[in-house]
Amino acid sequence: MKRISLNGAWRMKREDWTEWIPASVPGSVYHDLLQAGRMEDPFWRANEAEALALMEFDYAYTRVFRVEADLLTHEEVTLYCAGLDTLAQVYVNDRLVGTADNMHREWEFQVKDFLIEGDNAILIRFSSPLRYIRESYDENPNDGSDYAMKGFPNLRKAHCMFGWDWGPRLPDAGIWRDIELRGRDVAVLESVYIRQRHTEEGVWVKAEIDCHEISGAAEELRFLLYSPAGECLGQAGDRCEILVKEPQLWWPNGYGEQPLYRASVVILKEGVVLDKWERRIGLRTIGLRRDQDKWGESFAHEVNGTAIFAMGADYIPEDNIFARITPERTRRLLEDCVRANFNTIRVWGGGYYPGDDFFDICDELGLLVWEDLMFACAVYGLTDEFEENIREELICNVRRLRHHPSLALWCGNNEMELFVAADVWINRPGQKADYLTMYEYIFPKLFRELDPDAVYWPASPSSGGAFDDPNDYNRGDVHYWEVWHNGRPFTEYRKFHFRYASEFGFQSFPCMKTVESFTLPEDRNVFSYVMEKHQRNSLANGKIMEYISQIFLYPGRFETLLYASQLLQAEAIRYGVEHWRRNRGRCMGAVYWQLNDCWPVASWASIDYFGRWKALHYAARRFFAPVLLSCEEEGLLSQTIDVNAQPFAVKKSARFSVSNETRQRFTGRIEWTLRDPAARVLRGGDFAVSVEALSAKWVEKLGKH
């Protein structure tokens, strides 16, 4: 296959402009306008409204590219677009070659008959997403989160671009992923599926290969497998297996190493390579342990036969302007996760399917990925056209990502089973039936075809589907928001033993340096207009103040308030995580909301937009430590937050626990001291402790009830 990249320098214009400005591909309208000085920083103060208005217009991208005669000798020439955001019409030499309406999928158009030898012109027009969602909602009213713009479910575009309770309303557009010409002959690789069979003699690795025949059949299909050291372990043909006799297994972070093998598939005709597929893979088994027990049903990732306690956070897009998300920036973020002892990342369903670099980095670092499909907090009209579109979306992304050892689970959507079951967003009876058809028939069937060895879970949260108590505390995964949204104290976490908490969180303000990036000095009050514009959750600043009143004295300075809010956030999440880790076995996951931000904002993130760690991320490094000493204290906070309650005898105690999330027994000593507010030691002691691998143990209790 001959590939000619069309990435690089393009030109861009708004529909009502006469002149073109320089543009870059991959990129976006906002990115190019900013680079050309044609718009103000949308993150500065309240500039968001002006930036939003820019998307009422259509935009066009164009460039000239040269075609040599040899490209036109290929039997088939296609234009491959890895990502068009979103409503696009594609022209080559002033002739329409195709249209697109889904940013989450790849598009490929036959263009040989449109090309000429020498200079050719390509033009891609992008229609206004704002105009589209308004007009489509009038015809097809599908609703979703109140934080996003009305009509957003009708467009297959990152939902959070239309606003969320942590993000701005900035629905960008453009050629956001690679674009290239492909010259092809005879046959090309349609897909490659790597499967593993773990036996006593080793691991059998098989490549299931599908070819697209253009004008005949390939002469040979060849599958080769290389060890992590680069040694060729063997080669085979289509649907043949290679035995790895002494396999080096891939493990999540904290449980073992992450050796990566290289799998290569080539298709040949008369000794000429027609197409090639090459990826890194990890040898491991992965599943979801769901066993009946005395509490209900377990829910745990299982890798190489070992139940994993998931420790991590929920990932959202790293920037509202996707062109600024780079592999280097992503690597820094994910390495920061490993520095804080994460082993799991949940990719939230209102953003986008991450690029290959994201998963490559997770493979290297040992981060299990819970991958939501891109459906979140909304209902959709399941027309024939919509069904065909989302089928292609899943086919593209499942084929692209299924080989990654870090991929732990595919999840149908974010929070929709929970809300649809309660008739939230439902405005006609058929929408409930459409929900079940999509997530419990169409999608499972596709996964049985495309990735039968993978885990598919219908929604988050869910107990398994069919609207059967979706947020059941004793089955499946849970989103718990009584702490924060409903104002319950931190100790409320200790009343619940969720099987897997995939969302729970607490807000804080970013640090002073980040606040300075979007404010003037007169804005620096948490209730100012600008600070409130960078706080998208209703009444949230007041909630932070209310919780501060329970834990701290009122901070006297703005900078101190920012810092206190971060300490508060760290304490809130610590209460939950330590409790669930103390109950390992019954509880098997603590994935907090959220890891990162897409702009400078007050939010639930533990790392802010600029990559600055909040206090929560420093705390995570401790409460996600492989061996954790924690203390369950009993005091005033755990009994009442009402300082004017009727007098009662306050119970005071401290109970220690050690959580050992390693595959070896832990033996050591615990040293403790009790200090007064001036740090004077009142009492102290030490004692030996021994904890079995992958377990938690209560070891000592001080004080009396």
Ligand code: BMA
Contents of the next structure:
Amino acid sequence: MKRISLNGAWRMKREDWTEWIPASVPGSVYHDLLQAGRMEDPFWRANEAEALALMEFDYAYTRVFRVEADLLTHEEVTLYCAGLDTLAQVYVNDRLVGTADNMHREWEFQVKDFLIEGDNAILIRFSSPLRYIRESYDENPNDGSDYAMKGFPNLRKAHCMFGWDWGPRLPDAGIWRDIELRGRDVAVLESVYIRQRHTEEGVWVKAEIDCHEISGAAEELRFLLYSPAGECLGQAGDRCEILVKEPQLWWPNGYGEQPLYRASVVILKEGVVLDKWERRIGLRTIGLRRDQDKWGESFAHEVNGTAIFAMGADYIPEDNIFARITPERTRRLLEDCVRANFNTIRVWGGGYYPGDDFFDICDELGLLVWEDLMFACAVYGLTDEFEENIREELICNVRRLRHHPSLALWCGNNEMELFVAADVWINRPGQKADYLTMYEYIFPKLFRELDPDAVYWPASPSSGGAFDDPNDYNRGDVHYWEVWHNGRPFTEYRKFHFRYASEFGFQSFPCMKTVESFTLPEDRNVFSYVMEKHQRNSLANGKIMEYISQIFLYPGRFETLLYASQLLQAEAIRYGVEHWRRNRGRCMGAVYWQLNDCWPVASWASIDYFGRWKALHYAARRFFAPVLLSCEEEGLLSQTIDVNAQPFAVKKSARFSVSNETRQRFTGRIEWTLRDPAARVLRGGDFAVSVEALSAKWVEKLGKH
Ligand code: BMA
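Can I get the form predicted in complex with this ligand as well, since the one above is the form predicted alone?
So here's everything in the complex, that chain up top.
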């Protein structure tokens, strides 16, 4: 197959302009307007509204490219687009070659008949996403999160681009992923599925190959496998199965190494390579451990037979302007996760399916990925057309990502089982049935065809589906929001022993430097208009103040307040995570909301938009440490004392626990001291401790109840 990239310099214009401006592809309208100085920074102060209005217009992208005679000798020439955002009409030499309506899909259009030898012009028009959601809502009123703009569920475009409780309303547009011409002959690889059988003699690695025949069949098929050191481990013909003796297994971060093998598939005719597929893979088994037990049903990722305590956070798009998310930036973020001892990332369903580089980095770093499908906080209209569209969307993304060793689980959606069960956003009969048809019939069936070896989980949170108490604290995964959204004190975390907390969170302000990036000095008060525009969860700046009052003195200065809010956030999440790790076995996951931000904002993130660590991220490094010493204290905080109560007594005690998340026994010493507020040592001691691999152990209780 011949590939000619069309990435690079293009031109773009708003449909009502006469002149074109320079553009870059992959990229986006906002990105190009900013580069050309044609719009203000949308993140500065309250500029968002003006930037949003720009999306009332249609935009066009164009470029000229040369076609050499040999390209036209291929049996087929296609235009392959890895991502178009979103409502696009594609023209080659003024003739329409195809349309697109889903930013999550790859598109491939036949273009041979439209091309000529020499210079050719391509033009892609993008219609206004705002106009579309408005008009489509009138016809098809599908509701969803009020933080996003009405009608957003009707467009297969990252939902959070229309606003979220941490994100601005900036629904960008453009050619957001690679674009290329492909010359294809005889047959091409439609898909390759790598399967593994772990046996006594070693790991059998098999490639299941689907070819798309253009004019006939490929004559020869080659499957090759290379060791992490680059040594060829064998070549298989039609059987496509290779035995790896003495396999080096892939483990999540903290449990072992991440050796990556290379799998390569080539199809040939008369010795000529027709197509090639080459990816890195990891040898491991992965599943979900769900056993009935005295509390309910366990829920844990199981890798190579070992149950993992998932430690990590929920990932959202790294920038509202996706064109600015580079592999380098993603690598830095994910490396910061490993620095804080993460082993898991949940990709939240209101953004987009990450690019290959995201998963490549997770493979290298040992970060398990919980991958939501891109459905979040919305009810969808399951028409035939919509079904066809999302089916294609799943096929593209599952085929693209399923070989990654880091991929731990596919999840149907974010929070919809929970909401639909409670009739939230349901406005007509049939929508409940549509929910089940989508996530519990169509999707699992597709996964049985596309990725039968993977885990499919119907929703987050869920207890297994069928509206069976989706947020049951004793089964499945849980989103726990009583702390924060319902204002409960964070000490409440200790009352629960979730099986796997996939969301719980606590907000803080970003640091002063980040605040300076979007404010003038007169805005630097948490209740100013600009600070409230950079806080998307309703009334939440007041909520941060309220929580601060429970644990700190009034911070006085703006800068101190920002800082105190971060300490408070770190303390809150630590309080929950340490407790759940002390209860390892019953609880097997603490994935907090949220890892990162898509613009400078007050939010639940532990790393801000500029990559600056908030106090929480430093705390995570400690509370996610492979061997964690924690102290379950009883005192003023855990009892939320009312100082005006008559009389009031405080129970005081401290009990130590060691959580060992490594595969080796831990032996060591605990040294402890008790200090007064002036840091003077009141008491102290030390004792030996030994903790089995993959377990938590209570050590000693000091004081009395
Ligand atoms: C969860 C998420 C997001 C949201 C967050 C904070 O429920 O799934 O939709 O941003 O809470 O409210």
